[in-house]
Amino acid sequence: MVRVRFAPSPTGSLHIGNALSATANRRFADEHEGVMLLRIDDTDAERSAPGGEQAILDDLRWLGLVWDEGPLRQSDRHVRHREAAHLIGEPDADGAIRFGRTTLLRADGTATYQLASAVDDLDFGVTHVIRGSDHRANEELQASLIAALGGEPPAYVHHGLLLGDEGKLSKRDGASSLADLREQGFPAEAVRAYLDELGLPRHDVRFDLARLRRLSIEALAALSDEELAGRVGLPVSAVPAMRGARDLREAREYAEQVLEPVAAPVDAPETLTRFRELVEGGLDGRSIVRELKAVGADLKAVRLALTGRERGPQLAAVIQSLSRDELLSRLDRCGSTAP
């Protein structure tokens, strides 16, 4: 049976490139009716951040990436790692064990990344190691360690890295971690779709923020009214205003314009009088906007009257999000602030 593993270090929210590896492992396991093991590579205590493991688990769940076994923590297997190191070599004068020039066991008895990875891949029957090409240099050593322990090395598959304009992906490129993308309001479906599109790139690829934004728009459009309202945490009544948003953060901003208007002076009596007539006539939002355009009305004044802002969601969507009584009430309120 195919067995793969995703093995991040607990440094915090997943880098987008690591999320690409996680997605590739899950897809490969599914395509071969196999198993994905989640392993936390925490042999380097200095790189382990407080809450780092939980952040990774939350990121994977957010993306809809389930694991079949784990999470396994390498730190819990220190006894086995020491035993394996002594099977491979003898301690030197400092108590460390090396394989060629590579330290396997530190003088304090803790395993290094190379030893722990090889031993765990062997013990848990990993058949395919799918990871970024920055790990390509580790393949020969880890395969040799597994062979030295009497095992058969897995197949190693290295994919291209996800890079920014100047090399390593950073916030200057729009985002570097899944936490960054969540903060910007990208729905999980869009991020997952983007990673699935990349697949297993043979060469390094540039992070395409524009493509991710297009996928975000598609993902939001596919959500039901109830789902979209739930994601934003606001009433379903405000969904019409959210529908033009490009991400969840913008959807909230649009909805709040409808739900939390601010006072603004409006000096367009003819436009507002016509608008009131159309509202009282029972027309829907699009019909009202069409009628106002036909008479050359001041649409900006209508927006100001309803939200107190000059920009935001489509005016028809704003109108559609409000009841007849609320529309008329806002007209009355803005009238009191007119100069």
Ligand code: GLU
Contents of the next structure:
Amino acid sequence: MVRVRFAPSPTGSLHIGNALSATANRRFADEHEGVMLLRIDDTDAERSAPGGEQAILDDLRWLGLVWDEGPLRQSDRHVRHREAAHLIGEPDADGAIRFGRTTLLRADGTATYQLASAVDDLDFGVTHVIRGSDHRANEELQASLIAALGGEPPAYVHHGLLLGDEGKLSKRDGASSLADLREQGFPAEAVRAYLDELGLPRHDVRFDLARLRRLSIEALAALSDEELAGRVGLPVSAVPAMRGARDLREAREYAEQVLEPVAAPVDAPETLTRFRELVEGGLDGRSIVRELKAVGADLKAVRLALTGRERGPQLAAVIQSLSRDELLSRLDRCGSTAP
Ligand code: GLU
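Having seen the form predicted on its own, can you show the form predicted together with the named molecule?
All chains and molecules follow, beginning with the one already shown.
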């Protein structure tokens, strides 16, 4: 039976590279009808932030990544860690317990990452450790700790890291955590699809924001009107205006343009008069725009009259998002149709 674990440190919202490990573990477990354990590596105070664990659970749920067991907190296992350290390690003059040159237990009795990770991988029957290649250097030691405890070390699989322009992916590259991506309006499906596409890279890969943007457009297109409105948190009536948006943040901006117009002076009486006639004639958004273009009307003025903005969703979509009465009252409000 395949058993894998995803073992983040509770530092806060997942780094995209860690999310890649999580996705790869889930996929491996699924492919082998195995089990994925979620373990929180919280024995290192420096790598634990308040709310860090909750942020990770939220991230995983957002991505639609389920775990089968856990979350298991390493700090809850301190009795077993101490016992294991005493079994295989030697006390040092300063009170720490060491295995060769590696500290297993600190002088204050807390377990180090190396010890806790090895003991928990052993005790929880982990068969495959799948993680980033920044942990490759830990493989030998962790395998020998497990062997010293009388266990069979798991298979270790290290995948390439996600890099930015200057090495490790950082905020300077536009995004480094799932929270960054969420805030920028990328739908979870696009992020998940991007991570799935990367799979288990053998070598380091450059984070491809352009690819993610492409996947975001595809993911939005695949959402039903109700789903899209729900994600954005605005009514379905505004969906036509949201449709040309490339991400959820832009979709919200677009929808707000039709839902919350701002007043702007518009000086194009002929265009607006023609527009009013077309609206009164009951034409749909596209036909109205086609008719306006045919007479060389000032389309910018129409947009400005309806939304108060110079840019935004396609004009036909703006028109389509508004009822006839609302279109007419916005025209009245900007008050510049010819008498
Ligand atoms: N807790 C480690 C980290 O967040 C991962 C440990 C492991 O996978 O062995 O980088």
